[in-house]
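Presented below, as structure tokens, is a lone chain in the form predicted on its own.
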Amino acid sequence: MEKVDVLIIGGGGACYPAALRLAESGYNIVMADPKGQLGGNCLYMGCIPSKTVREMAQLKERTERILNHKVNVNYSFIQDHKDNVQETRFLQHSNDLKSFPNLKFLGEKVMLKDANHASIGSTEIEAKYIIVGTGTEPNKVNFPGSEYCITSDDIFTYKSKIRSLPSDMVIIGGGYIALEVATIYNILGSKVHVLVRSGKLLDRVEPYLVSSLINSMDKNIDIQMNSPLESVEEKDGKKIVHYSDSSGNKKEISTEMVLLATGRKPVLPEGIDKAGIKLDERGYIKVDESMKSNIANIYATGDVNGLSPYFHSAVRQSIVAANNIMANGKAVDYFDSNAVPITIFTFPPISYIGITPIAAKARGIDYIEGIYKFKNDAKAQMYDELAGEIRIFFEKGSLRAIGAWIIGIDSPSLINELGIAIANGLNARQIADYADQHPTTNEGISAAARSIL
């Protein structure tokens, strides 16, 4: 029996920041992940590889549109580059582990036996505290022909077997993964069809943002709403997708690839019931703002708790758990879900944070909008990407920034600056008085604030 201070189950952003923080403070740590690498789903088949491919697509799109120069894509080269980026970060994390002799990493699954004991392969562990950060996986629904379909994990995983660009593809789903993949592969050269069961895209996003995105997306992408999938068959080397259109007519599409983007579900460690850990109605681990589960010494961080399914949220939650463990289990740090920036990495991207109009109205909060249109922005003019805006929501009276959204150029980076302002309760005058560097799209943030003063 190996006795440790903390057992950490998982190796992604929900886990390794806590492991490094605790190890640096002298705690004895065992961390385990069957992938055998740090970085979790984000690095192995999620945000890092998908955004690497997206950046390559953006280079192609801007070169062709602005310089009028046709770019022939060698998709295998893009995948090679993606793999190289992943390998660079695998090595980076490996070097992090070497810095701490009191941090042991095992590339195996963990089986919980109770709230303090677990087995990892042949190793028996007794831990004072446990952090569960096992993430999520694609919710691959079963239907006739589902075995002929893939998920985004198959495309973006390290050393993916998919090394050539599909001439066409059908994507099932209307969430962020469906739309991100659709816009990326449309630019790379695939003909993309998107079948959405319902009549709504991005159902948790403000309707104004969704309509702005749809209006700005390439109309070459074939999006069919109210078109439920019925079955897929394989015939003569092609996938035949059978579905019903919005009028109830039976239709089919012959395609090279079918991608299921039908949501994700939590990955729970074996033996979670033996540890007494409670789940919510969706199957995620229930936690409070200190990341503590119903079991006093067990914390759950990242996607597995269902609070905020983003890598940067997982990192923050991981640190929250570590800080509270270092306070002998006393809650001294808390996760603020209102201060998490969110981006849909489509073309164009949309980003948002905090309390936006629908939530403000539901809470009875009166607000004022500060607006800056990218058509007036110098950098947006350089790239001829004039659609979109920065919109900041200020509480009426105090003029404290409570939320924001950004549509268009540089939104994934710009939303971070606004996140700092919102998290720290800055008001319109404080934001307006900051001199963002010229010529950058950041200038629009202070300009949006000045628009209400």
Ligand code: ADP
Given for the second form:
Amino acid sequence: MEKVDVLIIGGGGACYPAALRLAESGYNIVMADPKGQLGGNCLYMGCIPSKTVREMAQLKERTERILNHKVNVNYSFIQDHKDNVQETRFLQHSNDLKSFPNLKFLGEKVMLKDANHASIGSTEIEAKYIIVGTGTEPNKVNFPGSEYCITSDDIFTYKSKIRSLPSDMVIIGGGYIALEVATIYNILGSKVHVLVRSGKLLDRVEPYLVSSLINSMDKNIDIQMNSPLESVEEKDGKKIVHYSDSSGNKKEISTEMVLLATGRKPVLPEGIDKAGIKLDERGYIKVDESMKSNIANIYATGDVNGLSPYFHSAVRQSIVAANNIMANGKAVDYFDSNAVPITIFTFPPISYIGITPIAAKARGIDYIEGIYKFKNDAKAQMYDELAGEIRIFFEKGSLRAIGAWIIGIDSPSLINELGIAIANGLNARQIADYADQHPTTNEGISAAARSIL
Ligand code: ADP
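Alt. form predicted together with this ligand, vs. the form predicted on its own above:
Below is the whole assembly, all chains and molecules, this chain first.
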């Protein structure tokens, strides 16, 4: 029986920041993940590989559009490059681990036995504290022929077997993964069809953002709303997708690849019940703002608690759990889900943070909008990417920035400056007075604030 201060279940963003912080402070830690690598699903098959491929698509799109130079995509090269990026980061993480003899990492699954005991392969562990950060996985729906379909994990996983670009693909779903993959592969050169069961894309995203995205998205992407999938069959090396269209007519598409983007679901370690850990009604581990579960010595961080399923939230939650463990379980640090930047990495990208109109209305908050249109922006003009805007929502009276969105160029980076402003309660005057670097799209942030003063 190995006795440790903290057992950390998983090796993703929900886990390794806590492990490193606790190790620095001298705690004895065992962390385990069957991947045998740190970085979790985000690095192994999620955000890092998908955004590497997206950056390559962005290069192609800009080169063709601005330099008028046709790029023939060597997809296997893109996949090799993606694998290289992943390897660089695996190595970086394993070097981090080497600095701490008091932090042991095992490449196996953890099985809980009770609230203080677990087994990891043949190793039996007794732990004072436990952090569960086991993440989520694609929710693969079952229907006739579902075995012929893949998920985004199959495309983006480390050393993916998919090395050639599909000439044609059908994506099932209308969420962020469906639209990101659709816009990326459309640029790389695949003919993309998206079948959406409902009449709505990006459920829960502000309608203005959704309609701006739909208006700016390449019209070559075939998006069919109210078109439920019925079955998929394989015939002569092709996949035949059967569905009904919005008028209820039976239709089919013959394609090379069918991608299911039908949401994600929590992954729970075996023995969660033996440890007495309670789940919420959706099956995620229930936690409070200090990341503590219903069991006093067990914390659950990252995607598995369903609070905010983003890598950067997982990292912050991981540090919150570590800080609270270092305070002997007293809640001294809290996760604030009000100022988490969210980006949908489509072409164009859309980003948002904090309280935007729907939430403001629900909370009865009056606001004033400061708007900056990219058509007036120097860098947007350099790239001829004039659609889109920066919009900041200021509370009426105090003029405190409470939320923002950005549609278009550089939105994934720009949203961070606004995040700092919102998280720290800056007001329109303070944002307006800051001289953002010229000529970058950041200038639009102070300009949007100035527009209301
Ligand atoms: P997060 O962003 O919340 O860290 P990820 O999905 O990126 O979530 O990472 C979760 C990690 O947890 C994955 O790498 C997965 O292999 C690991 N994991 C899942 N179940 C177990 C388990 N029972 N024991 C150890 N690790 C696990």
